[in-house]
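To begin, one chain is listed below as C-alpha coordinates, in the form predicted on its own.
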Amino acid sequence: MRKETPSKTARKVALNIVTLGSKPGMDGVLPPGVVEATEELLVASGAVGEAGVRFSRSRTAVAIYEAFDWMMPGQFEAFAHRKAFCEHQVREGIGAGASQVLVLGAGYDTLGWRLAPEFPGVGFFEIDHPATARLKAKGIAELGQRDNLHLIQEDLGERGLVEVLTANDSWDRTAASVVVAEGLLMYLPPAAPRDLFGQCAEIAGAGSRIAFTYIGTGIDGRPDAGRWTGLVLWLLKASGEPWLWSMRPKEMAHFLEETGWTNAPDLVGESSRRGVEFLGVGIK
(Lines of atoms letter the chains of each structure in order from A and count residues from 1; the text may use other names and numbers.)
(Lines give C-alpha, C1' and ligand atoms only; values in the text may rest on other atoms or scores of the structure.)
Protein backbone atom coordinates (compact mmCIF):
# COMPACT_ATOMS: atom_id res chain seq x y z
CA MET A 1 0.00 0.00 0.00
CA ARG A 2 1.24 3.51 -0.78
CA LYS A 3 1.75 5.13 2.60
CA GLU A 4 0.15 8.46 1.79
CA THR A 5 -3.13 7.08 0.43
CA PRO A 6 -5.90 4.94 1.94
CA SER A 7 -5.79 1.27 1.04
CA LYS A 8 -7.50 0.44 -2.22
CA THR A 9 -7.72 -3.18 -1.11
CA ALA A 10 -9.62 -2.23 2.07
CA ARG A 11 -12.10 -0.24 -0.04
CA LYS A 12 -12.46 -3.08 -2.53
CA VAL A 13 -13.11 -5.66 0.20
CA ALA A 14 -15.77 -3.46 1.78
CA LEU A 15 -17.51 -2.95 -1.57
CA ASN A 16 -17.30 -6.68 -2.18
CA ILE A 17 -19.21 -7.26 1.06
CA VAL A 18 -21.88 -4.80 -0.09
CA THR A 19 -22.21 -6.62 -3.41
CA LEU A 20 -22.38 -10.02 -1.71
CA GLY A 21 -25.39 -8.72 0.17
CA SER A 22 -27.26 -8.71 -3.14
CA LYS A 23 -26.17 -12.20 -4.18
CA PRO A 24 -28.84 -14.86 -3.52
CA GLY A 25 -27.90 -17.23 -0.73
CA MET A 26 -25.24 -15.05 0.85
CA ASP A 27 -27.59 -13.78 3.55
CA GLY A 28 -27.16 -17.17 5.18
CA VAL A 29 -23.37 -16.76 5.22
CA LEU A 30 -22.70 -13.10 5.97
CA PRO A 31 -22.88 -12.04 9.64
CA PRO A 32 -26.16 -10.26 10.45
CA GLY A 33 -25.99 -6.52 9.88
CA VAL A 34 -22.57 -6.51 8.25
CA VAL A 35 -23.78 -5.35 4.82
CA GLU A 36 -25.84 -2.43 6.12
CA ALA A 37 -23.11 -1.32 8.54
CA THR A 38 -20.49 -1.48 5.79
CA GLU A 39 -22.62 0.63 3.47
CA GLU A 40 -23.15 3.25 6.16
CA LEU A 41 -19.47 3.34 7.12
CA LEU A 42 -18.23 3.73 3.55
CA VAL A 43 -20.49 6.71 2.95
CA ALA A 44 -19.97 8.30 6.36
CA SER A 45 -16.19 8.04 6.04
CA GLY A 46 -16.16 9.49 2.55
CA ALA A 47 -14.37 6.43 1.20
CA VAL A 48 -17.22 5.79 -1.25
CA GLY A 49 -20.10 8.00 -2.36
CA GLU A 50 -23.75 7.03 -2.14
CA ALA A 51 -23.86 6.37 -5.88
CA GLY A 52 -20.93 3.96 -5.60
CA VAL A 53 -22.65 2.06 -2.80
CA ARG A 54 -25.91 1.90 -4.75
CA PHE A 55 -24.13 0.42 -7.74
CA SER A 56 -22.23 -2.07 -5.56
CA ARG A 57 -25.48 -3.51 -4.24
CA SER A 58 -26.98 -3.86 -7.72
CA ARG A 59 -27.44 -7.11 -9.62
CA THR A 60 -25.15 -5.65 -12.27
CA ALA A 61 -22.31 -5.50 -9.76
CA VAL A 62 -23.00 -9.10 -8.76
CA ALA A 63 -22.83 -10.13 -12.42
CA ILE A 64 -19.51 -8.31 -12.89
CA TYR A 65 -17.92 -10.01 -9.88
CA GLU A 66 -19.19 -13.38 -11.05
CA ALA A 67 -17.86 -12.76 -14.56
CA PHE A 68 -14.36 -12.21 -13.19
CA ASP A 69 -14.49 -15.10 -10.74
CA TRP A 70 -12.65 -17.27 -13.26
CA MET A 71 -9.46 -15.45 -12.32
CA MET A 72 -9.56 -16.69 -8.70
CA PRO A 73 -12.38 -19.26 -8.56
CA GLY A 74 -14.54 -18.98 -5.47
CA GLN A 75 -12.85 -15.84 -4.16
CA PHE A 76 -15.90 -13.61 -4.58
CA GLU A 77 -17.97 -15.65 -2.13
CA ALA A 78 -14.89 -16.33 -0.01
CA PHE A 79 -15.03 -12.79 1.35
CA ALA A 80 -18.39 -13.62 2.97
CA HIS A 81 -17.07 -16.86 4.44
CA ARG A 82 -13.96 -15.25 5.90
CA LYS A 83 -16.06 -12.49 7.52
CA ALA A 84 -18.26 -15.17 9.04
CA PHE A 85 -15.20 -17.14 10.16
CA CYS A 86 -13.59 -14.18 11.90
CA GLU A 87 -16.79 -13.14 13.66
CA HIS A 88 -17.38 -16.71 14.79
CA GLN A 89 -13.88 -16.85 16.27
CA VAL A 90 -14.44 -13.57 18.10
CA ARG A 91 -17.76 -14.71 19.54
CA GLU A 92 -16.33 -18.10 20.52
CA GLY A 93 -13.33 -16.45 22.10
CA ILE A 94 -15.48 -14.07 24.13
CA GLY A 95 -17.64 -16.99 25.18
CA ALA A 96 -14.50 -18.75 26.41
CA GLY A 97 -13.48 -15.77 28.53
CA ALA A 98 -11.67 -13.31 26.26
CA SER A 99 -12.08 -9.71 27.43
CA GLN A 100 -10.26 -8.03 24.53
CA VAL A 101 -10.49 -8.19 20.74
CA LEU A 102 -7.78 -6.82 18.47
CA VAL A 103 -8.34 -6.43 14.72
CA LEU A 104 -5.13 -5.88 12.75
CA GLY A 105 -5.28 -4.01 9.44
CA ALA A 106 -8.96 -3.37 10.10
CA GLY A 107 -9.70 -1.33 6.97
CA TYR A 108 -13.44 -0.65 6.81
CA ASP A 109 -14.36 -3.77 8.77
CA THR A 110 -17.35 -3.19 11.06
CA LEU A 111 -16.93 -6.11 13.47
CA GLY A 112 -15.81 -3.99 16.42
CA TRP A 113 -18.42 -1.29 15.88
CA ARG A 114 -21.22 -3.85 15.57
CA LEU A 115 -20.22 -6.10 18.48
CA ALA A 116 -19.13 -3.45 20.99
CA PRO A 117 -22.68 -2.66 22.21
CA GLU A 118 -23.49 -6.37 22.47
CA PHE A 119 -20.42 -7.01 24.65
CA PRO A 120 -19.99 -3.84 26.76
CA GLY A 121 -17.51 -5.58 29.06
CA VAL A 122 -15.15 -6.41 26.20
CA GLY A 123 -12.60 -3.96 24.80
CA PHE A 124 -12.49 -3.82 21.00
CA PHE A 125 -9.28 -2.48 19.47
CA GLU A 126 -8.43 -1.80 15.83
CA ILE A 127 -5.07 -0.91 14.36
CA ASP A 128 -4.52 0.26 10.81
CA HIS A 129 -2.26 2.50 8.79
CA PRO A 130 -3.08 6.18 9.43
CA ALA A 131 -4.07 6.92 5.83
CA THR A 132 -6.91 4.40 6.01
CA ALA A 133 -7.59 4.68 9.74
CA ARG A 134 -8.27 8.41 9.55
CA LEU A 135 -11.13 7.84 7.11
CA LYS A 136 -12.43 4.97 9.22
CA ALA A 137 -12.37 7.14 12.36
CA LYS A 138 -14.31 9.88 10.55
CA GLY A 139 -16.97 7.36 9.57
CA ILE A 140 -17.21 5.85 13.04
CA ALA A 141 -17.60 9.30 14.58
CA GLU A 142 -20.46 10.00 12.16
CA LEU A 143 -22.18 6.68 12.90
CA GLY A 144 -21.67 6.94 16.65
CA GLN A 145 -18.55 6.15 18.67
CA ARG A 146 -18.67 3.16 21.05
CA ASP A 147 -17.14 3.64 24.49
CA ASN A 148 -15.40 0.26 24.32
CA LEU A 149 -14.11 0.63 20.73
CA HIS A 150 -10.54 1.92 20.43
CA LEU A 151 -9.29 3.01 17.01
CA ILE A 152 -5.50 3.17 16.79
CA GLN A 153 -3.75 4.85 13.87
CA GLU A 154 -0.31 3.29 13.52
CA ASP A 155 2.01 1.97 10.84
CA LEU A 156 3.20 -1.31 12.37
CA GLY A 157 6.03 -1.33 9.86
CA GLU A 158 7.51 1.64 11.69
CA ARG A 159 6.40 1.01 15.27
CA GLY A 160 6.06 -2.47 16.76
CA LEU A 161 2.78 -3.88 18.01
CA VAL A 162 4.16 -4.50 21.51
CA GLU A 163 5.26 -0.87 21.79
CA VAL A 164 1.94 0.44 20.47
CA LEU A 165 -0.23 -1.57 22.85
CA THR A 166 2.06 -1.19 25.86
CA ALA A 167 1.61 2.56 25.48
CA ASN A 168 -2.18 2.13 25.45
CA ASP A 169 -3.56 2.24 29.00
CA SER A 170 -6.72 0.38 27.97
CA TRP A 171 -4.92 -2.75 26.74
CA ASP A 172 -4.15 -5.52 29.25
CA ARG A 173 -1.27 -7.75 28.15
CA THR A 174 -2.27 -10.43 30.67
CA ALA A 175 -5.91 -10.77 29.56
CA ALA A 176 -7.28 -13.51 27.34
CA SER A 177 -7.77 -11.91 23.93
CA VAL A 178 -8.86 -12.63 20.38
CA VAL A 179 -6.59 -11.30 17.63
CA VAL A 180 -7.92 -11.10 14.07
CA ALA A 181 -5.71 -10.82 10.99
CA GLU A 182 -8.13 -11.09 8.08
CA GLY A 183 -6.83 -10.58 4.56
CA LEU A 184 -3.63 -9.00 5.88
CA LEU A 185 -0.70 -11.40 5.94
CA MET A 186 -0.22 -11.73 2.18
CA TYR A 187 0.56 -8.00 1.90
CA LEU A 188 3.33 -8.04 4.51
CA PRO A 189 7.07 -8.28 3.70
CA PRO A 190 8.41 -11.87 3.97
CA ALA A 191 9.84 -11.55 7.50
CA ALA A 192 6.96 -9.51 8.94
CA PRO A 193 4.31 -12.22 9.65
CA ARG A 194 6.64 -14.22 11.89
CA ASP A 195 7.54 -11.09 13.83
CA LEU A 196 3.88 -10.00 14.02
CA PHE A 197 2.66 -13.34 15.37
CA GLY A 198 5.45 -13.32 17.94
CA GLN A 199 4.45 -9.86 19.08
CA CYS A 200 0.79 -10.90 19.23
CA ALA A 201 1.80 -13.71 21.60
CA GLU A 202 3.62 -11.18 23.77
CA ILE A 203 0.63 -8.89 24.19
CA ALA A 204 -2.02 -11.59 24.71
CA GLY A 205 -2.59 -13.55 27.90
CA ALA A 206 -3.20 -17.25 28.43
CA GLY A 207 -6.37 -18.53 26.80
CA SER A 208 -6.02 -16.20 23.81
CA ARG A 209 -6.55 -17.11 20.19
CA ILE A 210 -5.45 -15.63 16.87
CA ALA A 211 -7.71 -16.06 13.82
CA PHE A 212 -6.22 -15.36 10.42
CA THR A 213 -6.39 -15.95 6.68
CA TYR A 214 -3.45 -16.55 4.39
CA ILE A 215 -2.42 -17.52 0.88
CA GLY A 216 -0.78 -20.87 0.22
CA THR A 217 2.57 -21.21 -1.53
CA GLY A 218 2.64 -22.80 -4.99
CA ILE A 219 5.19 -25.28 -6.30
CA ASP A 220 7.07 -22.37 -7.87
CA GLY A 221 7.49 -20.70 -4.49
CA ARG A 222 5.10 -17.85 -5.25
CA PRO A 223 1.76 -17.09 -3.58
CA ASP A 224 -0.72 -19.47 -5.18
CA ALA A 225 -3.74 -17.74 -6.71
CA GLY A 226 -4.71 -20.72 -8.82
CA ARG A 227 -4.49 -21.29 -12.55
CA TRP A 228 -3.95 -17.61 -13.35
CA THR A 229 -1.39 -16.90 -10.61
CA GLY A 230 0.97 -15.01 -12.90
CA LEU A 231 -1.75 -12.63 -14.09
CA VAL A 232 -3.17 -12.11 -10.59
CA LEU A 233 0.23 -11.34 -9.07
CA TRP A 234 1.03 -8.94 -11.91
CA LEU A 235 -2.27 -7.09 -11.46
CA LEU A 236 -1.76 -6.83 -7.71
CA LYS A 237 1.74 -5.47 -8.19
CA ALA A 238 0.54 -2.99 -10.78
CA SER A 239 -2.12 -1.78 -8.35
CA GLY A 240 0.56 -0.96 -5.79
CA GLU A 241 -0.60 -3.58 -3.25
CA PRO A 242 1.21 -6.82 -4.17
CA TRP A 243 1.10 -10.15 -2.38
CA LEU A 244 4.46 -10.64 -0.68
CA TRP A 245 3.99 -13.53 1.78
CA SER A 246 2.50 -17.00 1.65
CA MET A 247 2.89 -20.34 3.39
CA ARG A 248 2.20 -23.99 2.69
CA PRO A 249 -0.59 -25.21 4.98
CA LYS A 250 1.49 -28.18 6.10
CA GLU A 251 4.07 -25.74 7.50
CA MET A 252 1.59 -23.67 9.50
CA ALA A 253 1.70 -25.73 12.71
CA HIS A 254 5.48 -25.28 12.93
CA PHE A 255 5.18 -21.57 12.12
CA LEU A 256 2.66 -21.07 14.93
CA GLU A 257 4.71 -23.07 17.42
CA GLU A 258 7.79 -20.96 16.69
CA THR A 259 5.85 -17.75 17.28
CA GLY A 260 4.25 -18.70 20.60
CA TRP A 261 0.98 -20.26 19.43
CA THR A 262 -0.43 -23.76 19.04
CA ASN A 263 -2.19 -24.72 15.83
CA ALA A 264 -5.91 -25.39 16.36
CA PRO A 265 -7.31 -26.84 13.11
CA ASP A 266 -10.34 -28.19 15.01
CA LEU A 267 -11.49 -24.60 15.56
CA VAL A 268 -11.45 -23.65 11.88
CA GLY A 269 -14.75 -25.27 10.89
CA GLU A 270 -15.93 -27.35 7.98
CA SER A 271 -13.41 -26.05 5.44
CA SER A 272 -9.91 -24.67 5.91
CA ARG A 273 -9.95 -23.10 2.45
CA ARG A 274 -12.24 -20.52 0.90
CA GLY A 275 -11.46 -19.34 -2.62
CA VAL A 276 -7.68 -19.01 -2.77
CA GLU A 277 -7.30 -18.29 0.95
CA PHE A 278 -6.76 -20.64 3.87
CA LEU A 279 -8.22 -20.11 7.33
CA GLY A 280 -6.21 -20.64 10.49
CA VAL A 281 -6.49 -20.43 14.26
CA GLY A 282 -3.75 -20.47 16.87
CA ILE A 283 -4.32 -20.71 20.62
CA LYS A 284 -2.18 -19.76 23.58
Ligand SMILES: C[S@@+](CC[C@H](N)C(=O)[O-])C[C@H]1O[C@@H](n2cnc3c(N)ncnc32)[C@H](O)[C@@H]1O
Second form
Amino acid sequence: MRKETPSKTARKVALNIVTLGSKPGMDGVLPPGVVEATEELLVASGAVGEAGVRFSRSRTAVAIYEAFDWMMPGQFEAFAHRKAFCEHQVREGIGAGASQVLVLGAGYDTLGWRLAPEFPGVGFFEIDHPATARLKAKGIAELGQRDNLHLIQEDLGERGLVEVLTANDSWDRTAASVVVAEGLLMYLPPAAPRDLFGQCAEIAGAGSRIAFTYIGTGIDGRPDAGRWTGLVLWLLKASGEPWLWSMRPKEMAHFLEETGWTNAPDLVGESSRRGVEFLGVGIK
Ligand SMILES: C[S@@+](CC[C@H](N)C(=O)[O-])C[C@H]1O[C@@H](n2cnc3c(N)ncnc32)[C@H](O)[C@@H]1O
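Please show me the structure of the same protein in the form predicted in complex with the ligand, now that we have looked at it in the form predicted on its own.
Shown next: the complete complex, the earlier chain at its head.
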Protein backbone atom coordinates (compact mmCIF):
# COMPACT_ATOMS: atom_id res chain seq x y z
CA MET A 1 0.00 0.00 0.00
CA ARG A 2 1.43 3.40 -0.96
CA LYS A 3 2.21 5.24 2.22
CA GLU A 4 2.41 8.83 1.08
CA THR A 5 -1.01 9.09 -0.58
CA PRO A 6 -4.45 8.55 0.99
CA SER A 7 -5.76 5.02 0.51
CA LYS A 8 -7.69 4.59 -2.73
CA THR A 9 -9.35 1.41 -1.51
CA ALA A 10 -10.63 3.16 1.63
CA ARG A 11 -12.17 5.80 -0.66
CA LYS A 12 -13.59 3.09 -2.89
CA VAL A 13 -15.23 1.28 0.04
CA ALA A 14 -16.78 4.56 1.23
CA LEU A 15 -18.10 5.44 -2.25
CA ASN A 16 -19.47 1.91 -2.53
CA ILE A 17 -21.46 2.51 0.66
CA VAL A 18 -22.85 5.73 -0.81
CA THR A 19 -23.93 3.89 -3.98
CA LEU A 20 -25.42 1.01 -1.98
CA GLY A 21 -27.59 3.62 -0.28
CA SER A 22 -29.34 4.08 -3.64
CA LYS A 23 -29.78 0.38 -4.33
CA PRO A 24 -33.29 -0.85 -3.53
CA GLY A 25 -33.41 -3.24 -0.59
CA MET A 26 -30.06 -2.24 0.88
CA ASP A 27 -31.57 0.04 3.53
CA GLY A 28 -32.56 -3.10 5.39
CA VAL A 29 -28.92 -4.21 5.51
CA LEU A 30 -26.88 -1.02 5.91
CA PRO A 31 -26.53 0.30 9.48
CA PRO A 32 -28.83 3.31 10.07
CA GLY A 33 -27.20 6.64 9.19
CA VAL A 34 -24.10 5.11 7.61
CA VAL A 35 -24.77 6.42 4.09
CA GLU A 36 -25.44 10.02 5.15
CA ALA A 37 -22.45 10.09 7.52
CA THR A 38 -20.17 8.64 4.85
CA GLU A 39 -21.29 11.22 2.29
CA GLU A 40 -20.68 14.05 4.73
CA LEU A 41 -17.30 12.71 5.79
CA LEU A 42 -16.06 12.23 2.23
CA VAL A 43 -16.89 15.82 1.30
CA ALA A 44 -15.76 17.40 4.58
CA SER A 45 -12.42 15.57 4.46
CA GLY A 46 -11.83 16.57 0.86
CA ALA A 47 -11.41 12.91 -0.13
CA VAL A 48 -14.23 13.28 -2.69
CA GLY A 49 -15.91 16.37 -4.13
CA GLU A 50 -19.64 16.99 -3.89
CA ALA A 51 -20.09 16.08 -7.55
CA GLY A 52 -18.34 12.73 -6.97
CA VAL A 53 -20.66 11.95 -4.07
CA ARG A 54 -23.71 13.04 -6.11
CA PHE A 55 -22.69 10.72 -8.92
CA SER A 56 -22.11 7.83 -6.51
CA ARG A 57 -25.68 8.27 -5.33
CA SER A 58 -27.07 8.01 -8.89
CA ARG A 59 -28.80 5.09 -10.55
CA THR A 60 -26.01 5.12 -13.12
CA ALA A 61 -23.49 4.39 -10.38
CA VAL A 62 -25.65 1.53 -9.09
CA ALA A 63 -25.85 0.14 -12.64
CA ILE A 64 -22.07 0.41 -13.10
CA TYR A 65 -21.33 -1.41 -9.85
CA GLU A 66 -23.89 -4.08 -10.71
CA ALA A 67 -22.36 -4.50 -14.17
CA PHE A 68 -18.92 -5.00 -12.62
CA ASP A 69 -20.21 -7.65 -10.27
CA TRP A 70 -19.36 -10.28 -12.91
CA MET A 71 -15.73 -9.95 -11.85
CA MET A 72 -16.37 -10.68 -8.17
CA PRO A 73 -19.95 -11.92 -7.85
CA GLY A 74 -21.78 -10.54 -4.83
CA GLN A 75 -18.97 -8.16 -3.89
CA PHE A 76 -20.99 -4.96 -4.40
CA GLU A 77 -23.63 -5.89 -1.79
CA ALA A 78 -20.94 -7.56 0.33
CA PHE A 79 -19.75 -4.13 1.48
CA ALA A 80 -23.15 -3.46 3.07
CA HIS A 81 -23.10 -6.83 4.84
CA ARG A 82 -19.52 -6.22 5.96
CA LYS A 83 -20.45 -2.88 7.56
CA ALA A 84 -23.52 -4.46 9.20
CA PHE A 85 -21.42 -7.35 10.51
CA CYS A 86 -18.81 -5.05 12.09
CA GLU A 87 -21.42 -2.77 13.65
CA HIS A 88 -23.31 -5.78 15.00
CA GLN A 89 -20.11 -7.11 16.59
CA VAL A 90 -19.39 -3.75 18.19
CA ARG A 91 -22.92 -3.33 19.56
CA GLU A 92 -22.99 -6.91 20.83
CA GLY A 93 -19.52 -6.53 22.38
CA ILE A 94 -20.54 -3.32 24.15
CA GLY A 95 -23.74 -5.04 25.31
CA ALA A 96 -21.56 -7.78 26.80
CA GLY A 97 -19.47 -5.25 28.72
CA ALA A 98 -16.76 -3.92 26.36
CA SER A 99 -15.71 -0.37 27.22
CA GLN A 100 -13.31 0.20 24.29
CA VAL A 101 -13.62 -0.17 20.53
CA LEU A 102 -10.56 -0.17 18.29
CA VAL A 103 -10.97 0.09 14.51
CA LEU A 104 -7.77 -0.86 12.69
CA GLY A 105 -7.20 0.57 9.19
CA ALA A 106 -10.38 2.60 9.65
CA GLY A 107 -10.26 4.53 6.37
CA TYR A 108 -13.45 6.61 5.99
CA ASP A 109 -15.47 4.25 8.18
CA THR A 110 -17.99 6.21 10.29
CA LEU A 111 -18.78 3.62 12.97
CA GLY A 112 -16.81 5.36 15.72
CA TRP A 113 -18.17 8.81 14.89
CA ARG A 114 -21.77 7.57 14.73
CA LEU A 115 -21.70 5.36 17.84
CA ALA A 116 -19.61 7.57 20.14
CA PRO A 117 -22.54 9.79 21.28
CA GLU A 118 -24.79 6.77 21.76
CA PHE A 119 -22.21 5.14 24.05
CA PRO A 120 -20.56 8.01 25.96
CA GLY A 121 -18.97 5.59 28.43
CA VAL A 122 -17.14 3.71 25.67
CA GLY A 123 -13.81 4.87 24.22
CA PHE A 124 -13.66 4.61 20.41
CA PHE A 125 -10.19 4.44 18.87
CA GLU A 126 -9.20 4.38 15.21
CA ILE A 127 -5.81 3.83 13.64
CA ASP A 128 -4.83 4.43 10.03
CA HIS A 129 -1.85 5.44 7.91
CA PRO A 130 -1.11 9.14 8.44
CA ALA A 131 -1.91 9.98 4.79
CA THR A 132 -5.48 8.69 5.12
CA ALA A 133 -5.96 9.46 8.81
CA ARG A 134 -5.06 13.14 8.26
CA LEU A 135 -7.88 13.57 5.75
CA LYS A 136 -10.25 11.68 8.02
CA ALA A 137 -9.33 13.92 10.97
CA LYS A 138 -10.03 17.02 8.88
CA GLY A 139 -13.46 15.63 7.98
CA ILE A 140 -14.30 14.65 11.55
CA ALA A 141 -13.30 18.12 12.76
CA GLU A 142 -15.90 19.58 10.37
CA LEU A 143 -18.59 17.05 11.16
CA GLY A 144 -18.09 17.62 14.90
CA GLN A 145 -15.56 16.12 17.29
CA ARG A 146 -16.62 13.46 19.76
CA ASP A 147 -14.94 13.55 23.16
CA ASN A 148 -14.71 9.75 23.25
CA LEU A 149 -13.40 9.28 19.69
CA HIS A 150 -9.62 9.06 19.40
CA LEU A 151 -8.11 9.21 15.91
CA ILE A 152 -4.57 7.85 15.80
CA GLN A 153 -2.33 8.48 12.80
CA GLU A 154 0.15 5.63 12.60
CA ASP A 155 1.65 3.19 10.11
CA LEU A 156 1.31 -0.14 11.91
CA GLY A 157 3.99 -1.54 9.61
CA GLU A 158 6.48 0.87 11.19
CA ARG A 159 5.33 1.01 14.80
CA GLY A 160 3.72 -1.93 16.60
CA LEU A 161 0.19 -1.74 17.96
CA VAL A 162 1.30 -2.50 21.52
CA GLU A 163 3.76 0.39 21.42
CA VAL A 164 1.20 2.75 19.87
CA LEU A 165 -1.50 2.01 22.45
CA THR A 166 0.86 1.84 25.42
CA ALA A 167 1.85 5.41 24.57
CA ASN A 168 -1.82 6.41 24.56
CA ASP A 169 -3.01 7.35 28.06
CA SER A 170 -6.66 6.80 27.17
CA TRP A 171 -6.24 3.13 26.21
CA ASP A 172 -6.67 0.54 28.99
CA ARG A 173 -5.14 -2.79 28.04
CA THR A 174 -6.98 -4.61 30.83
CA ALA A 175 -10.44 -3.53 29.63
CA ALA A 176 -12.78 -5.74 27.63
CA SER A 177 -12.59 -4.37 24.08
CA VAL A 178 -13.88 -4.92 20.58
CA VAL A 179 -11.22 -4.82 17.86
CA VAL A 180 -12.38 -4.42 14.26
CA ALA A 181 -10.21 -5.24 11.23
CA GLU A 182 -12.55 -4.71 8.29
CA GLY A 183 -11.10 -5.02 4.79
CA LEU A 184 -7.57 -4.66 6.14
CA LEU A 185 -5.80 -8.02 6.46
CA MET A 186 -5.49 -8.74 2.72
CA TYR A 187 -3.42 -5.58 2.23
CA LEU A 188 -0.83 -6.46 4.88
CA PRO A 189 2.52 -8.18 4.14
CA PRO A 190 2.38 -11.98 4.69
CA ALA A 191 3.80 -12.07 8.24
CA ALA A 192 1.90 -9.00 9.47
CA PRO A 193 -1.60 -10.37 10.31
CA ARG A 194 -0.20 -13.01 12.69
CA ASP A 195 1.88 -10.39 14.45
CA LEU A 196 -1.05 -7.94 14.50
CA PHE A 197 -3.51 -10.45 16.01
CA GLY A 198 -0.92 -11.38 18.66
CA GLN A 199 -0.51 -7.69 19.51
CA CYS A 200 -4.30 -7.22 19.61
CA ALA A 201 -4.50 -10.02 22.19
CA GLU A 202 -1.81 -8.24 24.24
CA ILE A 203 -3.63 -4.90 24.36
CA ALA A 204 -7.12 -6.28 25.04
CA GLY A 205 -8.46 -7.53 28.38
CA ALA A 206 -10.45 -10.66 29.19
CA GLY A 207 -13.90 -10.71 27.54
CA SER A 208 -12.62 -8.99 24.37
CA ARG A 209 -13.47 -9.92 20.83
CA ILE A 210 -11.86 -9.32 17.45
CA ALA A 211 -14.10 -9.07 14.37
CA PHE A 212 -12.46 -9.22 10.96
CA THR A 213 -12.88 -9.91 7.26
CA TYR A 214 -10.41 -11.78 5.09
CA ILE A 215 -9.88 -13.37 1.70
CA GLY A 216 -9.66 -17.14 1.42
CA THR A 217 -6.67 -18.86 -0.17
CA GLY A 218 -7.31 -20.65 -3.47
CA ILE A 219 -5.98 -24.09 -4.44
CA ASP A 220 -3.13 -22.35 -6.29
CA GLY A 221 -2.06 -20.63 -3.05
CA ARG A 222 -3.14 -17.16 -4.21
CA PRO A 223 -5.87 -15.02 -2.59
CA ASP A 224 -9.09 -16.39 -4.08
CA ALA A 225 -11.15 -13.69 -5.76
CA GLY A 226 -13.26 -16.20 -7.69
CA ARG A 227 -13.26 -17.04 -11.37
CA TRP A 228 -11.36 -13.91 -12.41
CA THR A 229 -8.72 -14.07 -9.68
CA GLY A 230 -5.81 -13.41 -12.08
CA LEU A 231 -7.43 -10.26 -13.44
CA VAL A 232 -8.56 -9.01 -10.04
CA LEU A 233 -5.12 -9.49 -8.48
CA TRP A 234 -3.49 -7.78 -11.44
CA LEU A 235 -5.86 -4.80 -11.23
CA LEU A 236 -5.26 -4.45 -7.48
CA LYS A 237 -1.51 -4.60 -7.97
CA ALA A 238 -1.68 -2.05 -10.80
CA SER A 239 -3.68 0.27 -8.50
CA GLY A 240 -0.81 0.13 -5.98
CA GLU A 241 -2.83 -1.69 -3.28
CA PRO A 242 -2.30 -5.42 -3.94
CA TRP A 243 -3.75 -8.25 -1.88
CA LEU A 244 -0.83 -9.84 -0.05
CA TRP A 245 -2.42 -12.07 2.60
CA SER A 246 -5.15 -14.69 2.63
CA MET A 247 -6.06 -17.75 4.66
CA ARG A 248 -8.04 -20.96 4.19
CA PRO A 249 -11.14 -20.70 6.42
CA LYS A 250 -10.44 -24.17 7.84
CA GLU A 251 -7.07 -22.87 9.12
CA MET A 252 -8.56 -19.85 10.86
CA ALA A 253 -9.27 -21.56 14.23
CA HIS A 254 -5.61 -22.60 14.47
CA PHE A 255 -4.42 -19.12 13.46
CA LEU A 256 -6.57 -17.57 16.19
CA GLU A 257 -5.39 -20.06 18.84
CA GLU A 258 -1.77 -19.30 17.97
CA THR A 259 -2.31 -15.57 18.30
CA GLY A 260 -4.10 -15.58 21.67
CA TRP A 261 -7.74 -15.79 20.52
CA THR A 262 -10.41 -18.48 20.38
CA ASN A 263 -12.41 -18.95 17.21
CA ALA A 264 -16.07 -18.03 17.74
CA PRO A 265 -17.93 -19.03 14.54
CA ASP A 266 -21.25 -19.01 16.44
CA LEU A 267 -20.88 -15.23 16.88
CA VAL A 268 -20.41 -14.56 13.16
CA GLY A 269 -24.09 -14.54 12.21
CA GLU A 270 -26.11 -16.06 9.44
CA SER A 271 -23.38 -16.15 6.80
CA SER A 272 -19.60 -16.44 7.16
CA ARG A 273 -19.02 -15.41 3.55
CA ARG A 274 -20.06 -12.27 1.71
CA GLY A 275 -18.92 -11.85 -1.89
CA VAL A 276 -15.31 -13.01 -1.97
CA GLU A 277 -14.68 -12.14 1.67
CA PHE A 278 -15.00 -14.29 4.79
CA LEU A 279 -16.11 -12.93 8.15
CA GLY A 280 -14.51 -14.06 11.39
CA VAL A 281 -14.71 -13.47 15.14
CA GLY A 282 -12.23 -14.40 17.84
CA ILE A 283 -12.78 -14.03 21.58
CA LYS A 284 -10.43 -13.70 24.52
C1 LIG B 1 -9.59 -1.20 2.15
S2 LIG B 1 -9.32 0.07 3.29
C3 LIG B 1 -10.59 -0.36 4.46
C4 LIG B 1 -11.07 0.82 5.22
C5 LIG B 1 -12.16 0.50 6.27
N6 LIG B 1 -11.73 -0.52 7.20
C7 LIG B 1 -13.45 0.08 5.61
O8 LIG B 1 -13.65 -1.11 5.41
O9 LIG B 1 -14.25 0.97 5.29
C10 LIG B 1 -7.84 -0.44 4.17
C11 LIG B 1 -7.36 0.62 5.16
O12 LIG B 1 -6.26 0.08 5.89
C13 LIG B 1 -5.28 1.10 6.07
N14 LIG B 1 -3.96 0.46 6.27
C15 LIG B 1 -3.34 -0.42 5.46
N16 LIG B 1 -2.13 -0.75 5.95
C17 LIG B 1 -1.98 -0.04 7.10
C18 LIG B 1 -0.93 0.08 8.06
N19 LIG B 1 0.23 -0.58 7.92
N20 LIG B 1 -1.11 0.91 9.12
C21 LIG B 1 -2.27 1.59 9.26
N22 LIG B 1 -3.29 1.52 8.38
C23 LIG B 1 -3.14 0.73 7.32
C24 LIG B 1 -5.37 1.91 4.77
O25 LIG B 1 -4.81 3.20 4.88
C26 LIG B 1 -6.88 1.91 4.51
O27 LIG B 1 -7.52 3.00 5.09
